[in-house]
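Shown next as structure tokens: one chain only, the form predicted on its own.
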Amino acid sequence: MHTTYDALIIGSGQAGPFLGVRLAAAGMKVGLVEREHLGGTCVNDGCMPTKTLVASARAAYMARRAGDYGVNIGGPVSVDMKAVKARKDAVVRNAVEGLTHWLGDTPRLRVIRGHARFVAPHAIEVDGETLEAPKIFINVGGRPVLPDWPGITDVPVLTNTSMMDLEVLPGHLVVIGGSYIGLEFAQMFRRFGSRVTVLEYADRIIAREDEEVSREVQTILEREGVRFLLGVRDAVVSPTAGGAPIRVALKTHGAAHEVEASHLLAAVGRRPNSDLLDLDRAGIATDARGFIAVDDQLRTNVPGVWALGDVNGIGAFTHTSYNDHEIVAANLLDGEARRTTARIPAYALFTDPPVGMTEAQVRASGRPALVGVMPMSRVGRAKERGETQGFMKVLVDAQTERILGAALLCIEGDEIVHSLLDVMAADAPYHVIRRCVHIHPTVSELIPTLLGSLAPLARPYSAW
């Protein structure tokens, strides 16, 4: 069976569902193919089940602390699981029904089934039928890698993927990897009542972050009861006999340690889906890691195929992979000339409190540059919550007056962080937002008085 399109879709990851109903709604014939669920890992195993088990891990965690307010609970607290899982199903199935309707309900778009693979430029192959366009957009994702560890292939091994499947409490969880997604997990089930331990390579967590932003989350994090072994090497995994079913033996500085887990998760990075298509046969270029090769439009090597989302390599977000459809959307159909580079690049590290963006391009560039900071001790809002842990810094060009980036670890953070992007994107100096009248009392308030502290970027941490 031969059947020809305008346009194909290979994924209905966050990019997709969308640029497929904007085409369609431009009257092309779009043919959407997903293999296994739609809405991608956003929907079904990363922002929102994730996000929804943060928020349950969150009401445990101040439930255990409403002595602290005043308020008496009338006993220990604990955590149903079961109901847990139920509740993060719940939420993902009506995202994945409400976004099969919407797409059910797109005229001029069908929603195939099926394993896509290339056996053209412009063709490809579901289940024996073969599907034809002169459009083709790659939106297919990526899969979470293991560590090459001896012994990992020979216990069971989570992932974020698998970890949304888990309906019992793990007496002791391992995490390897300490970074985005192993300190979600990490700070998640410690506020569920797990043990938890995290492993990390380096000397640090979440390496590509400031120095300071490393140490306070770290120190956050372990006032909660998580351990960490930095610096981890010679690793080696296997099944003991009985108690917790998982050692692991590893050397961090020379120094030996044994660590047996109940659960082992596995957080060490994805790796693109890209090997999945039979590229090859359409020609389609990819770099040293599997990222199919893109310009700063999104287009291919080969005319007439895109590649958009974490399989391009340029954004490993939701919040990416949806402006790559607006992009593409916007050159195709409305005959602008957007471009990747065009962007400001942010994103959020969803422990409690999240974090913003970094400050280390900025040093390196050796550009003139201010820094502000500001200890949420400081601050009403936090105080008034309870909740003072972490800082708010924001780097401004000394010359410019333009905002470079920001580093907001606090409450609320994930939220405040657009008040200064809308400023960076408008091109506009920070001046802007520091004579602004903020609501009282807010966290945001104090953004104005942060600017009004900027001092040269030279002053170290420890005099903040």
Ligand SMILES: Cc1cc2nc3c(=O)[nH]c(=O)nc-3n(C[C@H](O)[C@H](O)[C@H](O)COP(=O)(O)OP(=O)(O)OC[C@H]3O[C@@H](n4cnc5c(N)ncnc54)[C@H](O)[C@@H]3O)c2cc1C
Given for the second form:
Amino acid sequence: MHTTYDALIIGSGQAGPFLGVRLAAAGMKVGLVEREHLGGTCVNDGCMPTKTLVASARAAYMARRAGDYGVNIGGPVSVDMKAVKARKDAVVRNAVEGLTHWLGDTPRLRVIRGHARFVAPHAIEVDGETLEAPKIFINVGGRPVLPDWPGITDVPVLTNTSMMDLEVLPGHLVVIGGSYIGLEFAQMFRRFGSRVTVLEYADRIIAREDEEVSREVQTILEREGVRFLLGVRDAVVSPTAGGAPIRVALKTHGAAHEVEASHLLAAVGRRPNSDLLDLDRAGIATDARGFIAVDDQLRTNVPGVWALGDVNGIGAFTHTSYNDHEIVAANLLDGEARRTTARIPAYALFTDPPVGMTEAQVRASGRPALVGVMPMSRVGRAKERGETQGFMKVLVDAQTERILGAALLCIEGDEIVHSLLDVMAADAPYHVIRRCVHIHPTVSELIPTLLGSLAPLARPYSAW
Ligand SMILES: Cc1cc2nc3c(=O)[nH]c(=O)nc-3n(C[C@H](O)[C@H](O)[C@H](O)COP(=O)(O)OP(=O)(O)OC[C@H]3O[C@@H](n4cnc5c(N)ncnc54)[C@H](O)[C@@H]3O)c2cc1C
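Having seen the form predicted on its own, please provide the structure of the form predicted in complex with the named molecule.
Everything in the complex follows now, all chains and molecules, and the chain you saw is the first one.
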């Protein structure tokens, strides 16, 4: 069978469905191919389910701390993992159903179930059907990788995908990888009641953050009982006959350790799904790590083929993938010339969230910069909430007075960052916020004060 479309989209991640609906609304006949669940990673085994689980974990954490607030809950707190999973499943199900109806009700858009592979620059094959279009948009995302440790394939290893099916509380969850995904699961399961150990190859967790952010996040998690082994080398995994089914033997800075795990979670990174597309048959180029090479308008080297979302390696977040669709739609349909280079990088780690350009990057850029830092122990709202861990840090260009970036490791940091981000996007000087009157009592009310405390970046951390 052979079908022709105006546009084909491969993958229903955080760009494909929205772009498909826009193209169809513009009168195009659109085919959207999905091999698994509509909504991709974010909806099914990424942001949405993990943040739903984080919410359950936070409820358990706050219930345990109830006494600190003068609230008596009359007994030890326990977590029903089946109920936690059922809540998560309901949130995901609602989202997928909503998306299914929305796409199904969109005139001129057909959802095609199956795995797509290129057979020519403007033709793909799905389950024996050949589909052709002058415009093809690739939104296939990525998948988790396992560390190449000896023995890793001899034991059951969980990933963010299989974690979604867990209905029991692990006795001892060992997380390989001390970055965003690993740390969110580590804190979450510690709060559910598991013993948790994080194994990290580098000498500090979340190594792309500034050192003091890494240090503070580690301290926060250690206070909750998460154990860290950093600088991990020579790890070997084996099944055991005893109680804990998995043993990891490893070294850290020469010292030997043996860790026995009931469950092992690999969170060491993701690889793009580009290798499963037969890109060579279309002549579409990738970089050395398999990300599809695109220009700043998300065009590949083959005219009429675009790559959006995690598979292009420019962003690795839902908001960057969604923004990719906005850029492509604006350029194709609205007569604009939007580019990915106009995007200000921002993200949150949903244990406690840092964001934006890091101090190390600013230092490396050689720009004369000012820094303002405020520990959360000085923020009234944090004291009232009894959550004074962390700090807020903002960096400003000393000459242009533009905000360069911020790390907000604090309650509501993932929300208040947007006041800084919006001023950055408006290319306005920092004193627009400095002079703004924010509502009391909020964390945001201290952002003007923070900006009022700017000092030259050369100031050492110890001077805070
Ligand atoms: C545990 C976890 C937590 C995360 N938390 C956050 C967060 O809090 N905030 C945030 O911004 N980001 C988060 N992310 C990242 C975020 O999920 C992704 O960046 C986001 O989903 C964008 O992905 P995408 O649009 O590139 O594609 P995806 O969402 O990965 O979707 C790709 C789709 O393509 C389909 N597909 C692949 N190959 C083919 C093929 N050949 N034929 C047909 N279909 C195909 C797949 O089945 C999938 O449905 C998290 C990720 C993980 C793993």
